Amino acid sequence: MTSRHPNTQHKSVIDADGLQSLIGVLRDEGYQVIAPRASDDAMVLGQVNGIEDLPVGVRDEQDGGHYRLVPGGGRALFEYGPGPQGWKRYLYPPEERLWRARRHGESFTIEEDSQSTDKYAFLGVRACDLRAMEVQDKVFDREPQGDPRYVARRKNAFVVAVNCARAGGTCFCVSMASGPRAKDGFDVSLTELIDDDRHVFLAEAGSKKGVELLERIDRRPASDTEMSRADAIVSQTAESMGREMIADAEHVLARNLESDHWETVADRCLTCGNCTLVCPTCFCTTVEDVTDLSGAIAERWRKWDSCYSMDFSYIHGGSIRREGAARYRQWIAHKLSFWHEQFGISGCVGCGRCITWCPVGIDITEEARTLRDGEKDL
């Protein structure tokens, strides 16, 4: 992946306009601008031709099986949080086709599919999508043969974050050290500063592409009081998490796989799939092979799978996983426990959106916290 690491000299202040020749140079450049859209009553990614395409005033409610945009009142264009849609989808496709053969008489063909050319620029990604990109890196983009696809989309996108201005009711970035403030992994960070006559936004540069791309717009250097004002609003949001994960919850889960409390989740659960489908991170697929009607055609596709799934585990004989119980103590035994002995990090970033997204409330907090204080009363 291209390094990208802040740059505390290269900060400035662009204001409405210059945010519009912003999204203006990255689509002279060739890039496709993704943004969060309102559409549906939920915030989706879309592509963006300008800042008339952004929602201006919208805020959203968050809670555990629960989600609504909301008036906020104000000029602000990133007040709301994490929406169902990650990023992952521009970079790992819910649906891909690998390859298609043809056949000639006797014999057939084979026709590789070409890597991505796509050039996507992200704009408004948040502090925990910044580190559910890190954590899909060590995922596909490992020795000695990553992914070609993700690694061909991943090293062409060009991201612009947004720093947090105001906590999500599902949010609990600050207990898995992901947020709220990007730190590392943009090429441009933004934090929106909003006051009676003015509406800016403090950008700081992130990587060589970013430097170059705010010379080419109007900026001017920010002040001490931009700077600390910035810090104070991304400070503010980070002491109002909505939630908070366990410390230890690597461990708590390894010690508890055998624990009666995967029955009463289990008794909650619709093993429905929303949580990993929504999850920044999940990378689970399935492959499937299809031909036309005549047979001269055949491909093969990978598209998203899920744990919940009773095929994923499906092997000669049935499934391993057939209870829900089973489903829902992998998904989050392996999200927050397995993920660090295959990758070095945890599978989970704090959104939130697992919790928002399940439709009877089933928060993975709350479960991690329980695991941890059964343990107390044994």
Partner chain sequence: MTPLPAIADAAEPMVPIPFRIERTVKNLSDTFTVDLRPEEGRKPFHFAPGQFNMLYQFGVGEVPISISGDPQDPETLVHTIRAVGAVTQAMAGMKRGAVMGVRGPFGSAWPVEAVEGSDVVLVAGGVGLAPLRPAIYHILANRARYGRLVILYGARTPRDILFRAELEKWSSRLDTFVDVTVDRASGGWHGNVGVVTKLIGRGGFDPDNTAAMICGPETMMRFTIQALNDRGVSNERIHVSMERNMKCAVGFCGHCQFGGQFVCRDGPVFRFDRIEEMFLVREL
Given for the second form:
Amino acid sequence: MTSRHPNTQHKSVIDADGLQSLIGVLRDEGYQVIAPRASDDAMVLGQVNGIEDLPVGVRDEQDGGHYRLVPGGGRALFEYGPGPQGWKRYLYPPEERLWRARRHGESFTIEEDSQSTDKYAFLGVRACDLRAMEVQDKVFDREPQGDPRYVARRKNAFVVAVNCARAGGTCFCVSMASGPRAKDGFDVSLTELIDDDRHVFLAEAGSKKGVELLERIDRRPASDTEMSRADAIVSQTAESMGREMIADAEHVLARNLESDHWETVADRCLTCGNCTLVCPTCFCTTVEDVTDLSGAIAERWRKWDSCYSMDFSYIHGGSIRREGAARYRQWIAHKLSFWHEQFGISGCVGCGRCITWCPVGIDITEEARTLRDGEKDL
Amino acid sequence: MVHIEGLERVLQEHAFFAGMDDGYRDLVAGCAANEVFHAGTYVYREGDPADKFYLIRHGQVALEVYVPGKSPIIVETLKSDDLMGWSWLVPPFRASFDARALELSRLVSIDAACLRGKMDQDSSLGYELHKRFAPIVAARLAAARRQLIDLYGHPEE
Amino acid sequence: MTPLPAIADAAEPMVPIPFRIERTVKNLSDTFTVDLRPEEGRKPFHFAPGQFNMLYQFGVGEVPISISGDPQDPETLVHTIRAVGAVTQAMAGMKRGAVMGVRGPFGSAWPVEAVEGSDVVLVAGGVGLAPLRPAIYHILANRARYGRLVILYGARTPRDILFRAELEKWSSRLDTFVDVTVDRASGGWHGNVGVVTKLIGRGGFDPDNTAAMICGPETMMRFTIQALNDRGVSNERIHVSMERNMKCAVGFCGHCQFGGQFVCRDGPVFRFDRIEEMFLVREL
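Can you return the structure of this protein in the form predicted together with the partner chain rather than the form predicted alone?
Starting with the chain above, the whole complex follows.
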């Protein structure tokens, strides 16, 4: 990413072969191309070598606690919504060694792990997930102390966004002002246009890197009709979105930290932490210090953690957040309210993953609304 | 009763009497006396008739529990400006703890039998004094409970 | 305001630097103090009173510990540690010459410069005296810049009094009021018995021109704030040091969140009026 400002001068049209060569050029440039692939009955992120690895005509059904891949019947490559994983697993992996140390007598030296040289191209990033990257940038790419691994991977990454042609069953990006249109934060964005006799992508460069990439593949300038059709597709997606986050969730949550409603949610919440794992912005981690059997080598590993565990807030023989109600409140209040105070932006991007993957279907938009409506009764 | 004049001034300056009607304060002063306790001596002992209460003018007094074969356990220390003793208000009017001077201590004692009589005669004086004792009792009880909870450590470690 | 000292190698805040143990002192049955020196060739260690380090025991783990030494002596890094978990218990067994990993300093500081000219009341409970000791050193070294200095300290029993010799030394100064209290004692104790909040009325400070700094378990701080408020000290004149679980100390791991605050980065020292609303929300 070199620039966040899309350049409308560079709207062009590529076909399936163009997409194939886009992947090829990225691979030639040394990128590992990562895209959603239909695997284990879900859209799972993985390496792709060409468009043959992309799912064809697959849609998803999503609802509270419900996710199914279903045939869409067509040729579309990007007709499904957000899958269970966010792109954070590449930028900030679930497990990562921070360093290794070697003992020398009483002392030790750190054999520092080299900075990450991972070079990823992300293909099929939706607007909500572009926002999620922007949100995580504020967490990790910060003066004076950023996370060097995250910063390096992010700087090296190439982002190919896709404008959503269909609203997922739990999406609410419109109300979070994060989607469905990819506005910035990408190198190239694609809008899939399918006719009876045509299957093309309207391609737009969002950075200098994006411009340079598009220059290397077969394309033609986009017509006005194609551009307005692409606009119409995204507008249609926005209009068909079924869920909505309340306005001013930040202050509603802040005012309701001691609401009785938390007990009601806690009756359903299993404190399983699924929502924290699927959330593309949740960033909490723990560290584990380990040694080899001889005790001469020690390592520190960083691992994703969840604020739903009792250990998470443990100090001196007890956890601060003992009750499930307090742990659910921490998660949603952090996401919707405290995040603003910490990073000047909501921690929620409206992707709906926490709703889909909650085993009991707790809906973040519904819980925020219930809190707000509870205020009216007062 | 010596130095009545001086005692009235002492009472007047003590926080316990702040804002009290002069007439009531004079009634109390009429029951008051100066007392001196040397370091190590007992002001009263657990089980003694609670026939007085005290204002500490100077010094330090420990409230203690006697433990056979061991040093007494100090549960609270009181210093100048503190008030000591409320068993005189509560039947059967017996001291609950030992009170022992830790250093040379000058106290004003107020005779309970004398005061109880006056309070029985004048219930508004009784109310006035109870109003002034209740916050002290409540604060001591709250403090005592806080002493129970290991405020400075982390319980259950 | 002077900018706070920050971690030396900003590029990699997660890597501990080896420090050698110069001296260990057992303060209490479960509490000990280590003097650390950077290994040869390393820079002196600067910190501000109230800041903390992440201390690493090779292969065992890492814990956040406040710095308890003198900020004017950057050659010696002093930590007072209570052995309560696996890491601190392992540290308790370390001898002179052994090496400990250090990351830091992290966090906010006691406002020792900002409160010059006013009375200062320091209230500590238990091992909470350790994070306040650098502030005491600073104030005593610049004594003329402050009004009354009042140090109030509470411990469970006389055996649990931390830095007893130093408390006695400070107490003997004519320009410092020190008062210590314990929850219970036996006959050998000639000091106060009662909760630390009882001492607050005796400090003789001017509530309208007093800066209070409190360090101890949260419950103790809650009662102390109440007692200070009762004496007329307003919340913007009160600073507290908060404690939360910490894994990274640089705001990445999320463990130390306290509402919108990261205790590691925005704290551990907070001006109380800024966290007042959250302070009473349970399990936040």
